[in-house]
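A single chain, nothing else alongside it, follows as structure tokens in the form predicted alone.
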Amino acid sequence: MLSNPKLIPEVQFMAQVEQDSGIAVSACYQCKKCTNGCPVTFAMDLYPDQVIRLVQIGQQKAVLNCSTIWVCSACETCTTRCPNEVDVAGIMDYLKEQAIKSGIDIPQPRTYAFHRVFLEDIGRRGRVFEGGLLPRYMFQSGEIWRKLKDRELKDDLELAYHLFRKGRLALTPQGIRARAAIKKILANSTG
């Protein structure tokens, strides 16, 4: 019998997964390829075949309480090297979504804050407000006090003139046609 209840698996969480997402996890044979091309793997506790591998064999818990999910940036790197096709950066974010639903301690509070707010403005005018975005990031983060204390907003104020003057930061948002199919996408987001 194991004595560490982490490492218990649960037989069921691979395919409840697969059931769930819609993808399969269980297509995943380790070539690794999605680590060796993930651009932030610097900064994970978990590398993202790891991640799939936990899942396959049931790992509930570790996985839901690593930062790996967090920190995965959804470019999709990993997802377009896969040679079976398995969707890994959907399979991250199903597993945001669980550990959000299972009231885990997120390890990454500013990163979900950003993942939150990031969905909210493509779900309000389905696409992103950058103009909008980083000041609603920095207050529901708490970002923008840590900066007002140690005086880097001022740098960061600088830099929005800048790409604001070079004509690469909008003061007006811009919606898109088909903003119905993007809320029905992002309907069963808990994000």
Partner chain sequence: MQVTYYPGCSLEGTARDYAASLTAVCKALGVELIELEDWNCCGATAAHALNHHAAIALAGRNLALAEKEGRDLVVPCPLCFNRLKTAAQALTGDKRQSYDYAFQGDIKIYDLADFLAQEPLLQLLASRVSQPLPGLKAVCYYGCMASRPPGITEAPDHENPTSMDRILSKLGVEVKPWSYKTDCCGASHLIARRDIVFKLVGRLYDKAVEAGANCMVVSCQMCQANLDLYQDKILRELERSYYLPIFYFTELIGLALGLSQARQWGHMHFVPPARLLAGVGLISC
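The block above covers the form predicted alone; next, return the form predicted in complex with the partner chain.
So it's only the chain below, everything else dropped.
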């Protein structure tokens, strides 16, 4: 992507990102301090500094389609250390939201499915019920079929059994009274 000779800078995109997110992407001078402290670069297809640079030059498609924004663990090291106070982690979140809105295929579907299932669970009761979350995630992400095939499911079931045996698996979900308020938060905010 980066070596594409036909890469044409497009300035509107950065202005839009800055306006929507309130994050001054233009302040980045490419020192790469964000990338040097990032713990998960080994799993990324673009480095954090590259994501920022590509936003600056309007490469919307490249940044919305990259795995990096999903692989980011939200550890906030980049945001903390950037000498120009660019909230790099905030940009990772902003781009995830945009990627979803734009309807593209998310390159890390399992991570996306996990977040989605988690948020749906909050919507259901106002609190997350770990015991129900994982099975739902496995079906939504299709992980169940892969895990069946390569026997990882056995690991997972063993883990669940031990969690249960050790008293660390709640069997009944806890709900809050004000579920309507939570549903409203989630309904108002999507769109």
